[in-house]
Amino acid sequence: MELPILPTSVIGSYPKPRWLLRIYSLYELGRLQEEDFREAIRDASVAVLREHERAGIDIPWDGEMGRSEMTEHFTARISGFKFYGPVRVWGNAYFNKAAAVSKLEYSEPLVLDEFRWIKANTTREVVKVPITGPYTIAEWSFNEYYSSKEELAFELAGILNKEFKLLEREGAKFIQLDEPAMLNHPDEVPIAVEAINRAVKGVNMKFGLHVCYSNYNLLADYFDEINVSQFALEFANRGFRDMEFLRKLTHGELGFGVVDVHNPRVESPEEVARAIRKVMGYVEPERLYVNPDCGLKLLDRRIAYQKLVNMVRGVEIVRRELKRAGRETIPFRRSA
């Protein structure tokens, strides 16, 4: 399969359409049905993977409608996991933090259902389908069965691994494995790292590995070792600076972070342009994705959609220079 050079993609969370928030609300009050609360959802699927494609994103997803935090929606499906409670992370914001109280098991497909229906409804020939890691799940959960974290997070990527097994029989052909904690701990980044090879083995499917904004030095000097084909890492937030590291970056693909999704502020695609110049004198472009720095979900709608058009633009105004070099292509690399 072929690909145009400079792919675009998302990282994976869009904002809500308004209606969705109070069909989540009232759900949440017990005033919905589920059967109209599982339709709300597949509609807001539709809308926002349309919104995707409307901006000419390449690989999209459907900003994941039907999840309404990054670990609860796995945990909620892992039998062993149990809620107390939501706890405060920071302000006024909260999060239903699991705790592992019994062996973990696969009891029920993770995404199965919203990767059948984006694929049923999507123009694309892939789509990138956005899961949270196993050392991410372990770190932001309480364990009060497993001697350690690392047993919980091996014990995650076992579990994490037949779901990709049964994605990879499905059809699936990317997977982004998200890890925003794994360089939490410098000491236990060999952990998360083992951990990711174990999920991923066996599975004849692309991987990418995002990490968000962090001290990517201690990223880098794993490259090698970690079993993806591509790094989906942030630069816009850091105004494109500190990207000497990728040079560490021999092999595997990069996908460039160069919008931030913590401004409101809309880039213009010349800027777009000129970061995706500089970021070619670090990593050659048969090797570069574009996407924003992490998920879109915290702006306003209209504000992510006109990013991802920007983004996309400025994309055009790359691939037009390539194009008067013979550049156009590239294939769509599986394997690490």
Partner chain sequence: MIVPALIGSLPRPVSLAKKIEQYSIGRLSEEKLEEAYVEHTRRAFVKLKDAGIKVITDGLYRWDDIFNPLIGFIDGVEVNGLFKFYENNFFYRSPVVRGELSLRENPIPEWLNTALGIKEEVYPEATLKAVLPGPVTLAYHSINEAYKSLDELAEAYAGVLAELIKELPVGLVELQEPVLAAELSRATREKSDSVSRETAKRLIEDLSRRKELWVVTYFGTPRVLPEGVIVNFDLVEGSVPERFQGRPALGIVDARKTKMERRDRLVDKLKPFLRRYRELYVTPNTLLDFLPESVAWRKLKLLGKLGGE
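Following the display of the form predicted alone, present the structure of the form predicted in complex with the partner chain.
What comes next is one chain alone, with no partners or other molecules.
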């Protein structure tokens, strides 16, 4: 399968429509039937999928309309977790941080319904399925049961592996493992790497790894040891500084974060194009995908959309330049 050079994608989350937020509130208050709640999520899912497609995104997702939060969605479906209440991440953003209180078990599919729905409704050949990685779920949970974080992370890797095999059978082509916490403890990076490799073992699919707001020098030492084909990293938030570590990315692809998701200012297409030209000094365009820094969900929806539109326009500027050199498409690579 061929993709246009510099394929555009999203990282995962997108602002939920206001009406959907109200639906969530009503559901949490017990004032809405399960069936109506699910229907609302599916409608929002298609709306956001279309929004991504309209913006010109090559590899879209539905903005995680059916997910309350990136770890909670998974810990709520894996038995053995318990919730004590929300914990603040920053400002007024919270997540329900779960505690592992007994042996964790894969009791139900985690994202299979989402994938089936999106696959049935997209106009694109490939979608990206973002799934929170085993180390990050372990790191962002309280551990009251396992003897170590390593044990907890490996247990989660086994659970995710079951899900990935299920998705592969259903025709998924591209999973993005979200591991924003994997560099939190420099001494534990080998544990995170091992957990990721266990999670993807035996699955013939394209895997991307998203890591953000971290010291990427710690990751660069492991580029060749992690069994994924793409590293989707954030750069706009750090003003495109300190890109030297990319010299170590000699084979894998880079998902280049070019839109700041914590700043409502919309980047211009020219800014996006400048940033892409800069990163092409480190990674050749045939190994570059372009995406926002991270999930867009904390932005106003109109701003999030305009950021995607301008990101695509910026990519198109560079594509025209590359076309003059005869570089127009790239193959969709699955293997690491």
